[in-house]
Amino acid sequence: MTESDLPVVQLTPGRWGDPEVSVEVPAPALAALHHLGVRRPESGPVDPADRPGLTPQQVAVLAEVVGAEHVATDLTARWAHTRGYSTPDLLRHRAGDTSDMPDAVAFPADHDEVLALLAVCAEHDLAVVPYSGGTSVVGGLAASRRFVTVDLRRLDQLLEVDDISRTATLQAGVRGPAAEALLAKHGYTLGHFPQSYEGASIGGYAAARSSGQSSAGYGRFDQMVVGLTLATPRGTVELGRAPMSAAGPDLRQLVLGSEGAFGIITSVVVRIRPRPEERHFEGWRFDTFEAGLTAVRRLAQDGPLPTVLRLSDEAETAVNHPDGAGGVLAIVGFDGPYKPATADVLTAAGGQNLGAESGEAWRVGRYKAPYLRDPLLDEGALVETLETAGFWSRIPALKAAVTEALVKALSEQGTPPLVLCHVSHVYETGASLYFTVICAQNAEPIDQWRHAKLAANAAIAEAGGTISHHHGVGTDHREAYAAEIGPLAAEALRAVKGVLDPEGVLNPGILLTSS
């Protein structure tokens, strides 16, 4: 089976993926766990209790733009639309905690209703949160005042495919298998398949500027978008009108990663490519990770590329392929006919090619992962996962420097962790690094996995990375962000969300602070 054929998945609230697919935690692992001091904890999870939500009035405000069928307020739907799926998200789900609760749901049906939604939002003070797949892990869907989610499922269609530009205009709602499903009738995938993409959606890839596994073959989401439409508090912004433009600067990278904090991306046009009639992923093994990391490189910077590179470090590689053979692993995958070339770039640069079995072992497991961490939970662990990227020159120190300061920050809790690390994105400048964290949790695991972040943050910046590589800003990286592109270039930000939303109702405490 591959990307094209899965399903789309309808999330638990507060627990990640189908409700009906049980993960345990490996025997093994659960005795490693234990030598980190990870025990069960007594107490399960708590029942959320309700709290007012909106008035009457404001209630049927929303009902005449989207039909009073279509505006939820019972506290079921409310708790299913609270916050995302980072661990402090989930640990406050947990808990009961409805702090961040919308107050209403409202599905509108297309673009003309998601824009009458936002007039009537802005005319009457109500903040809203855009909302399709809810797979945020920095805190991108806990608004800072109470608000009302515009849930954009409705929105779920693919309105034209242009074969001979090979393009194709997609809603925001429509999820990524759906989003596969729907090309793969007319031939084409759109190639964007990130850990997340059982849940995740067309307006989320953009919003958030996702960046799928096979990014090394078909590039990132904002670089397969050519146009796009937004819906403000005041109208509608319609961006792309070719692919490629001297017109000014390129607006529609301005709202690619706006995190819905200047409107809301109702619909996109994607760079789309044949369906592939062949895949092919295997595995390799370097003696190092620096060794590793040459290898990738010189494939960035003078190909072949593959569709598909990672690098895993010498602790994740034990961890996730306890074989024996030590080394670090690589995984290499193509879509469309296997390259040679590719192969005697590997080897030249001390690769050993272990064949088809450990890649197709990742393949068949990626979308698993994600569903590891609640029963990792369960038992007690704190497990979390942050981003960064960096150029090639910088990625050793910056790599050192995170996982010092995620070690340092924790074990002073009383909590050693154990840190992974992979390469999971590679340009021919530089590449992204990819962190697994796993620990104890204290008695406060919020303020614990706090503490560290912040650390980790600092060493970020310190060694010359970003904020994020494609997890995004949400409110867990608000002020780093702010501090990375600095104070003036933040006011020109503020100043964009004051002219579209003035009001102040978009998303508000998302992506920028408030001065």
The other form holds:
2 protein chains.
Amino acid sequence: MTESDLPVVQLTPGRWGDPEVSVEVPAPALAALHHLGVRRPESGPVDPADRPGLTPQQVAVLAEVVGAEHVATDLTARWAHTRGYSTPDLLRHRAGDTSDMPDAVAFPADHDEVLALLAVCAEHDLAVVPYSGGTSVVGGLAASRRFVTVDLRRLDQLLEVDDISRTATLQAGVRGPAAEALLAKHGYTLGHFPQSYEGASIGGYAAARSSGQSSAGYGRFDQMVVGLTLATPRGTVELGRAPMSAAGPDLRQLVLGSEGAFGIITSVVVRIRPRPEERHFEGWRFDTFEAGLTAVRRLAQDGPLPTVLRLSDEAETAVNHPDGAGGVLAIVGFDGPYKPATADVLTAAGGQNLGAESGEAWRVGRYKAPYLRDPLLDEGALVETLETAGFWSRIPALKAAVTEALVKALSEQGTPPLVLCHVSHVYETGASLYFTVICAQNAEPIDQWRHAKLAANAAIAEAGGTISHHHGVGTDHREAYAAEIGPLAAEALRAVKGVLDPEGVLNPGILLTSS
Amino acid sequence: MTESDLPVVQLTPGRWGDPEVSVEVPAPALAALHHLGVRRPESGPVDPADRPGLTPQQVAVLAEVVGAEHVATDLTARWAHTRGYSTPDLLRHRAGDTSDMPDAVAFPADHDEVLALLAVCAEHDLAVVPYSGGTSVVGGLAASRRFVTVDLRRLDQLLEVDDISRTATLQAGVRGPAAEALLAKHGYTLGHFPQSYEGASIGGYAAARSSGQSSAGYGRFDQMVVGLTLATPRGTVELGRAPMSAAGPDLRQLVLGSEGAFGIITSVVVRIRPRPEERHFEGWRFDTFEAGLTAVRRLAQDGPLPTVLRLSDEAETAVNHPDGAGGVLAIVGFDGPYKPATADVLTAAGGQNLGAESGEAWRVGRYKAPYLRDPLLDEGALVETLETAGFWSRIPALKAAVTEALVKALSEQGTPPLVLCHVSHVYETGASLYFTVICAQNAEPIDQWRHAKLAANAAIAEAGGTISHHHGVGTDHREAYAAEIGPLAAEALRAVKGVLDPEGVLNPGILLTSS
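To test you: the structure above is the form predicted alone. What is the structure of the form predicted in complex with another copy of the chain?
In what comes next, the whole complex appears, and the chain from above leads the way.
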């Protein structure tokens, strides 16, 4: 079973993933959670109450563009497009909170309909939130005023494959497994496998600068994109006439990561590669995270890099492998032939090859971790993840600072957490750090987490990391992002938005602060 | 002798390169040129006449920032900062044309002085042209109004080396050989060797998205930059807290390639690598350019890539190697161990290994080709280069279209040209094409070339290439660039400039059209 055989999952809000898949918290984990003070809450989820949406006149304006059958205004459809999958999003969903619910959902058929929708929305002062997979975990679907969601699921085509250039043109609404299946028919893979793979889409990957689990081999999504088409309220922007160019700034990199604030990406031209004929996954053990970090850095700087390279810290290794051999676990995966030279580097750096079993165990479970969060929330645990990246020399201090900030902020609230961490993306000059936080929910878990999250953001800023390596900005990181790039750069971005979206209807409140 | 042993060349306007190096046109080449109708012109270069520069009050404003000894207003200094090294630049220089001469040259000591200079220039409505190596070949030093040149040669320090992250912080005024020499003391190389290496600078590499001859192994300069500091009339912008980030658009890629229109890059943080212990260069012969193109594409797409990979077409091979074996010549270079697997790919694709001699001949002469242009101009030849890039599937048609446009435009003027071409930069999805054009000068060689250049630009646009792969936009490609990115993207860039340079003093007329 490879990624192209996986089904697309139509995500439903409030609980991650395929509704057919049921995950239970293992009994030993439950016992450990009780030690942290986790108690099952007495009250369950609350159903949302409907509230008025668009006026009939406003609905008619949308229907004129996409057809009445492609505009939804009922509570079910609107609630199914409410927020993404951050823990605060899930908690608000459980509370039946409709404050971020769209007023209507439009389903355009193609680029021209997206363009026309944006034009009429600008004309009628209707805010627009682009929606593909809906997998944001940073509040990327929560506009600061009432809005129309533009769901891109009908833009689901592989438009072109160029075998000579090894590029493919994919529409924005193609979901991860669908992209792989479409490309597999031509013998290719995109090689982009983020944890949100089952539900996330090409447009979302591009808009949020996604990075997948095979980034060591295939690069980030923003490195795969060689061309893109952007629909804005003022017209179309098409970029990318060559792999690289010295004709001015690389404007593709201005649109990638713009999170719908400058326009809606309707298609991208991506670099594709032949499907590998073989794949290998292995586990490796190191005595300490420090030793493992040196090993993965050696591979990132001097090679040969595998396709997948991940390193858990002691806490994450202990939680995920309570019966393991201690130390820390690295996962090493190869698309294509096994590279003995990679193993040599790991061995020389003190690594012990645990063989294919632990590697395969990771591969099989690679998209399943997020499924566990919902039953954990059911049990009364607060579980969330956050991530950053930095240059290698700052990584140890960055990890320590974020961990300390989270422990302090949650312990102060009477809910000492477990903080787990791993490196999942490496570069010659640095790496990402991904944190998982688990503690007991208190009576106000959204506030409880906000307090911890702000402490982590401050620690990241002070330790010299970036506020996000691959989750994006959304609303959750807006202020931290503004601080990271500084007031002049933020003003420049607002000026770009002012040109492309002069009425300010596109994703208001996402990515950019208002001043 | 490696790149770090080469001296920095203080370029002087009007003739390329080290004044100590004298290059003569070989007699057989001269005979061939006579066949093209090339005749030595009767008149020689004209000395420039001085014209009034800044007022004493304006000079005092600059002197207050950098000190009177660091402001030059004499004709010699100003003439030495007039234009770059395109053939039209050289022809205007020979004509003693002072129309693009700066009114003064200021030499700031550091970032803070650059910042202060920009502030006072904005306040006093003095246009500013940043200057480091001065090696533009696209009219990048010819502002549309009278101006002060800010020469960054005093910003010549290696500020920091981070051995763990493998990064170095270099000031903008460090020239290519100086950067290599500074890094060599720490055991590192930047690996950036453009043909302008002897004179070009770090700041220019960044501002113009330079790409060096070792790009297959080390990447483009914009891929080496992980952080940068920009001085603008409104203050400082600092970017790059991690190798990669999902925190919004990659704004580094908005500054790289901005050619001084948004601010002056005063330092960059670049990825560095250990100096290779060995290097190998080889020549390879293919029967046709088409066969060679398939071979280099295979390496770019499936590897293993060498460090240097170039492929001349039949015409270029014949001109450069008149006694050779015909066909086309590829140059393959390795920093570090030789890769037999690369040779296997080339052999399988029909390549014939010509051995180290022709590879070494290329290596030794790699920076010497531009030296030949001046004596050729002396002899009455018109010689110029231009370049583009595109996706692999378009490369053959792009090459044919540009060649045809050049031949037609120059033949129509009674001066049929030789057009030579090579691929010097490869990517998974495409490659660059570099053209050299030689014909007889007519009575108005600047107009003669403009006619040909516009025809080439139109051919590039129509065949789907980018207007520049590594030379940049300057003034020469301004209109073609605006057409390439379209009116909305161009307006967005003007809005960015409006924020960072509200008085419009930075490099007016470079990069962007006024509407």
